[in-house]
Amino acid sequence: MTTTPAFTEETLDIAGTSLQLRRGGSGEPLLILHGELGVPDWLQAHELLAKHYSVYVPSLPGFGTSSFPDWLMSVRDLSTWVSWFVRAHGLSTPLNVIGFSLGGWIAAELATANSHIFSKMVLVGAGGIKPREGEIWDYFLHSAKEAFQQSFHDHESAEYLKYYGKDWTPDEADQVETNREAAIRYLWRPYMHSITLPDLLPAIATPTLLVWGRQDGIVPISSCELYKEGIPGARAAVLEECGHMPEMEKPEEFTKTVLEFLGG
């Protein structure tokens, strides 16, 4: 296990997986479910949230250095895995969750089936719902570099430049391709959406905040509108001049918006 003043990173044998887990902060648990491009590090948004909560950021199976069990084939399988991880790691429930894109879809699937696991849920640029207008951008017809460029509105933002606006080392490039391989298995058919989830959204009893970048170039904002219509009582916060990754593009504004909802 390696430790810095901000967070710890360790590998656990848990929930049927050799799992990469980053953790920081103290207090009530806050679970972070990353998107289909993975999570490159302990981000500024994680650090800001960790001032109020114990923040848990697992690399989902197949992403980062987490292993990839053969039985995991779909987003619904991943939602079952998240429930297993929460129980096996001893996290007290109900707990707050923030899900980004793929992670938002996973959280929504889990909330439709288990009303007791989450106390509050934040879905950020969530996949899973086919947009009413526009199309979900196809990651797999483009290069990895193009995927990150499409995900950000501001290519001068600090974390874009730090992680994506540079030449990758061989290890970094290999990690990006490993993450893409996992995303392909989970998201290919049907691409980035569920046939059944729209009809299941009214089953969600968890207080929900939807956070979207106005200029989201991956999941159009019309998907946000469909989530809001489907989840009883859901609220939406739209960040202006912001793309698909508000946690990296506008970490302070994003964190303020989330904390006001969670009550941190």
The other form holds:
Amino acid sequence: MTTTPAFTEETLDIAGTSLQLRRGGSGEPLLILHGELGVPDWLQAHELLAKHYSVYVPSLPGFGTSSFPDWLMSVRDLSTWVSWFVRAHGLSTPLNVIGFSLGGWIAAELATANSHIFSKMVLVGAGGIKPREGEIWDYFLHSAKEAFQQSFHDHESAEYLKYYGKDWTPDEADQVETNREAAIRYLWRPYMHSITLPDLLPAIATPTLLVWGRQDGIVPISSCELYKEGIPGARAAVLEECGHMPEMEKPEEFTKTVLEFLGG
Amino acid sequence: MFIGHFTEEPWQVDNWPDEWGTGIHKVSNAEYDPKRAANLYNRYLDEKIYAEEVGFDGLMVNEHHSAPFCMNGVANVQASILARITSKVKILLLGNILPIHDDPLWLAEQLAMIDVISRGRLIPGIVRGSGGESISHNIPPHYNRERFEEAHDFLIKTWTTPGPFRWESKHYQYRYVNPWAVPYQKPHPPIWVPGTSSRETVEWCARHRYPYVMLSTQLELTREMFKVYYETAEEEGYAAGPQHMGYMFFVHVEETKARAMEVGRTLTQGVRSPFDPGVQRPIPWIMSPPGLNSRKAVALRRQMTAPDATGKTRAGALASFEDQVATRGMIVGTPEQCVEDIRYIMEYLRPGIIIFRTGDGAMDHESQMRTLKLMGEEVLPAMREIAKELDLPGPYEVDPATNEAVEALAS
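For the form predicted in complex with the partner chain instead of the form predicted alone, what are the coordinates?
After this comes the whole thing, all chains and molecules, with the earlier chain placed first.
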């Protein structure tokens, strides 16, 4: 299947930042919160979702070409920033959100504090909870290349090869480093989890779908179970033969799963 | 002229596999044999006592973490011991890794106690540390410079301002700063800063008028960094001089050149420092995690460690023992030959501080004692004469903070 990407990319002065925003599609807004490795492009999954929604993919502060104000020191700060962005950009609420890894953690934090902002929430390989079994893979004891290898189960999948399984240009390598510099500030300690979030999950009133790759090599699947136990009514969908980035590794299966939940 | 002694204090063992390299973040401490360690720690302390006896002005101690090439995980422990078992030598810490301290008040009091017990012989140098230190102590690398500067300001205030007072900065907060121990030296013990190639650090150092000691760096690069210091000092409205400039290099002295080459070679064997010429840098993302250094500094370092067409690097990362001897990165020879080479360095760099790095790598105790004896008898006295001739005052002859003459260091 081929699609012709139709999206715009702009830089907005908004919510205290100079923000890189990719947007495509039409209809109700769908907010995408990317993971700790950033988002390299308008992805196939974005394009598939944009057939049904007006899809917003901001590069979170510090990532991509977005600026990185000093005051952003934690994931909770970041969740406050997301709330600011949604209001400042005039997105109608409640709106649907998909959060990937770090982005899932941000969405969960926000949903604990504000039950009116999201209509439905999809958390994909979400960080934020210390797994019951295993450990969250340490990005900072490994190289950037290794991080992408670890994030994918299938190293022949199209978007892995397109963005990561190749030699980077100096600009691409520079962007990867920029994203690592942002990630380290948000995630350093406690490493990629919150001490208090588990106790706050029962405060979430937003219908929630958890999506995990069975072979997630970054956030162990036992974190999915903890999210499911914590968030009232949460459902889980586990994708087989899939790693930490289902949206890039299995875009069609991932999108189908998500659309069923959002549209149902 | 201030002449110091330094050994990295490496772990020494016969069967260290090549692939373990420096051992940083690679080798389990299951390999640490406390009985062997006891012998090594005591050997290194014996050598330091002897270095004082033969006439060195200072004993330099440093620390690294999860790092077999440097057995000193806590420099202040050794400094505390030296405060009691030596009597006149300066105890030079280069240094405490400020950013990895979550509680710099504890550090301020430790250093004050060492200064007091030694009756004012402590030089509590400070460093930012490499990524490995941040990883071992789980300290945010991206706030390294901010924490360094805040902890520095906190130490100085704690040492110079009667307590109690409150301290609230971005990374450190205290409601009651009032340690009972305050330093012996007034207004506070002298701060020195070591460096390898960070322009930002040299500039910071020059702005504070702190002596800056380049560690085992290539001569030309060292002179460039000194130039940055001189230029920054000029911008700050004072004239920098030899009292602000320090340089450390490897030295091994024997009665004959052949023996010196044979034994000196052991400096480049065994468990080596990753910062040394001839040693491949360990895992780059651990040495320099995201945000630890500015992109500019990382690019500069990459440029310095990248080999040119001949396989040589500006930082000398691929240099062999012979190369290092030929380029005066290592001074190895008879006392006369060493003095001649050291004279060249003194003329070329005009430092007021020279630190001999000796007894390092795989060198044995007997060889280190033998070279220390020759250093004391022949090399140090000759260097002091050359320093007079070239007018190279050390920081105990001309005060770096004021540029005023101070009482000459008794030696």
